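Only one chain is shown below, in C-alpha cells, and it's the form predicted alone.
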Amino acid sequence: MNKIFSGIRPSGKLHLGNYLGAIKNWLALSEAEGIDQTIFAVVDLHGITTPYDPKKFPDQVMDTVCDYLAAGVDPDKSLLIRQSHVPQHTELAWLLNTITPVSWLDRLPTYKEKLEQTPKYHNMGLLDYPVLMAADILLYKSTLVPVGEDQLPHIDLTNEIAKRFNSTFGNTFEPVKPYLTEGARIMSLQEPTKKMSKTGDDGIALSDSPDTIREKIKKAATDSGKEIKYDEQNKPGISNLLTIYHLLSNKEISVLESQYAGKSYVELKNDLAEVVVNFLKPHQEKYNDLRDNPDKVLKILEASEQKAREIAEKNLKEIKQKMGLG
C-alpha cells in the first residue's frame, strides 16, 4: 500500500497549467487502488523562501485551499493541511538537517536557479528548502510523490537522506517513488515558449473571471502565417491554443484543425474562450461558495490537521527514540 503526499506553495492563483498540467492527476492518483494515505499540502513554509507580501499571504494561502477544494480533493478520504499548522515538519527538517551534508544541497540545481530569479533574497531556508521538503514526506513516511521532472533531484535527495537515517539509527524509512503527474504542457500565453506561470499575468487563473479569461485568451501571442496548425517548434502560440482547446474539450487535435481549417486566429481564440469559461464555470461555483463560507473551510482543514499531527507525532517520536532523543 503506498502513502502519497503532495505539496503546493501559495505563491499565486493556481492556473489552467496547474490544473491539467498536475492537480487533475493528483487526484486521478489518489483515488487509485493500492493508495492507503493521501495528503495534500498548501506548502506555507516553503512560500516564505522567496519574496512574499506577509499582508496578503494568508488569502493566497487560503485561495490555495479553496482551489484544492474545488478541484475534487474529498476531505473525507484525503487529508488536507496547511504545513506551519503542523509543527512537526519543522522538527524533523531540523532533525535531518544533522545528517544531511551541505554539499549535497549546494550541487542541487533548484538552489542555484532560484539564487538567480532573486539575487538579493539569499537566505539559510532556500539552502535548506530541500531538507524541509524531505521531512514533509518522511515525517508521513510517505512512499510515493507527485511531482514534475524538475523535482526528481529533490526526491533524490530524499532517498539519499533516508538511506543516511536507516544506516545510523536503524531501518525506519522506505524508498520514496516519484509519480511524474506532468500532463500536457500550458505554456504562457504571451511566451509561448515558456510554461504558463502563478506569478505573472501570462496564465489564466482558475478564478478568472469571463471576461478575464475572453480577454487574456484575445491578446495570447500568435505566429506568422494564417494557418490553425500544430507545430510546436515553429507555430508555439497556436500549439499551446490547440492543446488547451484539445484538453479541455476532448476533440483530438487533428479534428481541431479541421474543424478551423480556412478560419481566423481571431476566430479560434472567441470560440476556446468560451470553451474555457464552461469548463471553469463550475470550479469557480464551488471555490467562491467556499470562499464565501470561511468557517466550513477552516473546520476542514482544523480536522484534517488534527489527524495529520496524530500520524507525524506517532512517526516523530519513534524517529527521535531512535535518535536518543526518546
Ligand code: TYM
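Having seen the form predicted alone, could you now give me the structure of the form predicted in complex with the named molecule?
Partners and other molecules have been left off, which leaves just the chain.
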C-alpha cells in the first residue's frame, strides 16, 4: 500500500503548472487502488523562506487551500493541512538536520536559484528547506510523492536522508518514489525554455479572468516557422501550448497536430484560450464559493490537522526512541 504526501508553497496564486504538474495527479492518486493515506499540505513554513508580507500571508494560505478544494481534493478521502499547524514537521526537520551533511544542501540547484533571485535573503531556512521537505514526507512514512520535475532533487535528497537514518538507527523508512506525468514540466508562456512560475505574466493563474487568460495566450511566445508541430527542441513555444491543450482537453497531441494542419498559430491560440477559460470556469465558481465561506474551510482544515497530528506523533515517537530520545 502506498502513502501519498505532497504540498505547495502559498507564495502566490497557483498556476496551470501547479495544477497539471501536481494537483491533477493528487486527484488521480486519491482515487487509485493501493493507496492507504493521502495528505496534501499548504507548506507555509517553506513559504516564509523567501520574501513575503506577513499581513497578506494568511490570505495566501486560504487562497491555496481553496484552490485545492475547488480543484477537487476531497476532504473525506484526503487530509488537507497547513504545515505550521502540525508542529511535528519542524521537530522532525531538526532531528534530520543532525544526520544531513551541509554539503548535501548547498549544492542543490533550487538553493542556488533562490539565492540568485533574492541574494539579500540568504537565511538558514533557505539552505535547510529540503530537510524540512524530507521531514514533511517521512513524518507520515509516505512512499509516493506527486510533484513536478523541478522537485526531483529534493526527492533524491529525502531518500539519501532516509537511507542514512535507516543505517544509523535501524530500518524505519521505505524508499520514496516521485510520481510524475506528462504535465511535470509546463513552461512559461513568455519564455518557453523556462518553467512556468508564480511570478509575472508567464503563467496562467487558476484565478485569472477569461479576458486575462485570452490576453496572456495571445501574447504567448511562438516559434519561427508556421507549422503546428510538437518539437520541444526547435519549437518550445508551440510544444508547450500543445501540451497544455492536450492535458486540458484530453485530445492526443497527434490529433491536435492534424486538427491544426495548415492553420495559423492565431487559430490554435484562440481555441486554446477557450479550452482554458472553460476548464477554469467551474474551478473559479467553486473557489469563489469557498472563499465566501471561510468557516467551512477552517473546519475542514482543523479536522484534518487533528488527524495528521495523531499520525505524526505516533511516527515521531518511534523515530525519537530510535535516536535515543525516548
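Predicted, not measured: the structure shown is a model, and the values here were computed from it. Numbering follows the first chain given and starts at 1. Between two forms, the rigid core is defined as the largest C-alpha subset superposing within 1.5 Å.
Taking the rigid core as fixed, one finds a CA shift for I213 of 2 Å or more between these two forms. With a cut-off of 2 Å and the rigid core superposed, F165 has a Cα displacement that falls short of the cut-off between these two forms.
After superposition on the rigid core, the Cα of N18 moves by 2 Å or more between these two forms.
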